[in-house]
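Form predicted alone, single chain, as structure tokens, below.
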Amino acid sequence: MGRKILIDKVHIEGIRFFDTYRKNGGYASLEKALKISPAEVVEEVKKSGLRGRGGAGFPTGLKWSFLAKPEGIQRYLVVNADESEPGTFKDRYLMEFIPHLLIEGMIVSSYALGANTAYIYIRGEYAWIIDILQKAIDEAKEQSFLGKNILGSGYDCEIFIHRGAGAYICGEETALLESLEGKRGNPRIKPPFPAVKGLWDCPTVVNNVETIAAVVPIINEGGDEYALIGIGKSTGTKLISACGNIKKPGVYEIDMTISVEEFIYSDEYCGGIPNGRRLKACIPGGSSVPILPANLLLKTAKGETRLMNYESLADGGFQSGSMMGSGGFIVLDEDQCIVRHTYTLARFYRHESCGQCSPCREGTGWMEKILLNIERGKGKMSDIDLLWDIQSKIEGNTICPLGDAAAWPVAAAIRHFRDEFEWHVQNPEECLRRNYGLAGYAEPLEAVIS
């Protein structure tokens, strides 16, 4: 049984509310943090090796240390709860079932950063969670754990919730800040970085929900103890949103020492693939990371067992590896059509592109059209090479990573499953029958795909 430090108390009845949370050790990290200096809190987070759990995996303590501290200028903490990555739902789980863990982590983190105001930028579709979080904030204020002169320490902190309008692009930190300021959610050109010039041109740290929640056990147990969990630079635990063709979809907390095979097939986690089907592929870190075929998913290019951590999943680069990303683990069995799944993702990224950069604005729509043609039996062999060329011209040529997020799934699908794309081109009628159940369709084929 893997160790749990974030969702270990979720099963306790009433843990959503302050009294129960407090009776089960809640806000102990805040009491401990207020007895030491902000710099010492930052140092504990550095020692822990905690990496951003939103996708990039950048060391959290190092990110905090970049925060500019000009005299007399306000600083801000912004929690990115705009969980819009397809396949990812672990932050929702934390906020819905143990909201005080996030609130506690925010107060401790704000204290460490010298920030007196913090914001939760939450996905617009999470309407019911806003009420849960606001209740937790109100409870914390009533008990003097939030607001003015917290626990008599002289430290003040306020937390506010801002509801997004359902734009995936606002998961990018600078687009999020633009939206929080009341503007259109377009990413900013960097530098300057938010740590120097962020919210309202003030120094700002933007961190993911899970990242900030993890600060609580780090302060409770100490950074060195937290660093003992996991392996190498993948310290601590990681929440995984598991879905797709598995028997037990849900949110799991792992310590990043287990293998991908164990995660998929063990009863403790996903429970295997239904109906005796075989594993075909998996997207291990949310829709934006490269898909891996079963042989590379269970083994690295060197033949080693692939583990559920940052380094092992990335082993081999994009030629034979992928990314931990946001932890959105999507499993595909042998009956799934890779071309159809790739088209679905391309359609999503075309829809969510803000249109600010030409390669992304034009390229995502172009890839979507080509993939739709191939998937519906109207593709040409040259379309596969054209897709490869388009994605290569999007990657690395946009202001924010959405362009990369749109390009990587297409590149990986062609790299690992080119034969499937070719089969679609060569067998248009069979393709339609498999994907749309059109066996014995009365109309001529051209009427179906026009």
Given for the second form:
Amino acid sequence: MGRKILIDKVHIEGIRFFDTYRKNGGYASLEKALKISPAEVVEEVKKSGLRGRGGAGFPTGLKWSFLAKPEGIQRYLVVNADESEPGTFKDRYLMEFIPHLLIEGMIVSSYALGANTAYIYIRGEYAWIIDILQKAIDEAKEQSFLGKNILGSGYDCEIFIHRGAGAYICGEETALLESLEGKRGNPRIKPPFPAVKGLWDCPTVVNNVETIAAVVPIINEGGDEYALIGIGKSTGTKLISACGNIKKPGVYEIDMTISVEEFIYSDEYCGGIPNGRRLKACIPGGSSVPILPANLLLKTAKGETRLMNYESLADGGFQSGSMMGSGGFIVLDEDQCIVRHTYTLARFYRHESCGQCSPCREGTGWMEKILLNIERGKGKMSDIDLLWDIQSKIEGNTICPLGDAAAWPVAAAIRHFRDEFEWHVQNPEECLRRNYGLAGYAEPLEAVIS
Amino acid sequence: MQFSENTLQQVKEIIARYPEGKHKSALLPILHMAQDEFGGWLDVPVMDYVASLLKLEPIEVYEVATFYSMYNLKPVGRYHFEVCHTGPCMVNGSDDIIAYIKNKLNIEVGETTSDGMFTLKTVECLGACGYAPMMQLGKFYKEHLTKEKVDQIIDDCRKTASLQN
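Instead of the form predicted alone shown above, give the structure for the form predicted in complex with its partner chain, please.
Now the complete complex, all chains and molecules, led by this one.
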């Protein structure tokens, strides 16, 4: 049984409210932090080895240390709660069931960064969660854990919620800042990075919900202690939101030492594949990361057991590996059509492209149309090469990573399941009848593991 | 056209969340309020009103309203079924749910029933992949959808509407 430090108290009745949260050790990290200097708090986060939980995995302490500190200019902490990557629903779980953990983490982090104002940018669809968070903020203020002169320390901090309005792109930190300024969510060219010129041109740190929540156990237990959990550079715990063809979809906290196989088949986690079907493929870190066929998912190309952590999931690069990403874990059983699934993702990225860069604006639409044609049995063999060509020309050629995010799922689907694309071209009648499943896919089945 | 006193008070509070002179930041939240208060969509006069309220040029409001998918730029029914159909929901049968709603309400995706009660829309990932298939209905999510659940939701909407009328 892995160690839980983020959602271990979620099942306590009333933990959503201040009194119960406080009685169960809540806000201890804030009391502790206010007794040491902001620099010492940053040092603990650095020692913890915490990496950004939104998808990029960048070391949080290092990101914090980049924050510019010019005299007399406000600094801001912005929490990215624009959770929109298909397969990802972990931040929602944290905010909905243990909102004070985020608020506590935000106050400690703001103190460390010297910010007196922090914003939560939450996706507009999470409308009911806004009320839950606002209640937590109001409670913390009533109890003097937030607001002016927190616990008599002389430190002031205010937290505001900013509601988005439906745009995946606003999860990209500079698009998020544009949106927070009341504009279209068009990503900015970097540099300058937000740490130098962020919200209203002031130095700003943007961190994911789970990242900020993790600051609480780091301060409570100490950075060194936190770093003992996990393995290698994958320290601490990670929330994984598991979905697709599994018996027990949901949010799980793992300590990053368990194997992918255990995560999928153990009753403690996903509980295996329903209806006696076999595992075909998995997208382990949110829709943007490369899909892996079952054989490469459970073992690396070198034959080692693949673990649920940053290094192991990425082992083999994009040729035979994938990424930890946001922890959005999408499992596909043997009856799922890779072409169709990839089409829905391509449609998603076309819908979410902000339209600023032509490779992404045009390319995502082309990929969607070609994939739909292939899926409906109207594709040509040359379309598969055309798809490959388009994705390769989007990747790396856009202002923000949405271009890469749109290109990678298509590239990986063709890389590992080319036979399935070819089968669609060769069997148009079967496509029209939507007779998918095992029947036609002789080749990919070799990769299916019982 | 004007917000109610209560909403105007909320507008003031929202503007106060941002530093002096940065009131444009209040645009997204206030557009949500305008949509809620003025019939569920953002007609041009509504956007112009929001622009005047925030001392912005109308174009600054239009360009934002047209960017974000939650702002409706044409009228929608009293109940807006926004059904997710991205990968994880598709794997769990969202196509069947969409087909069932279309058939039951006798509308296509993007259309509104003739009585103005229901609009059906397909949307991209709403962050409920583990509870698929799902839809957004107003402020809340309806998850683990089945045909029976859809029937129940439609009945509940009709009942609520008749009580309100």
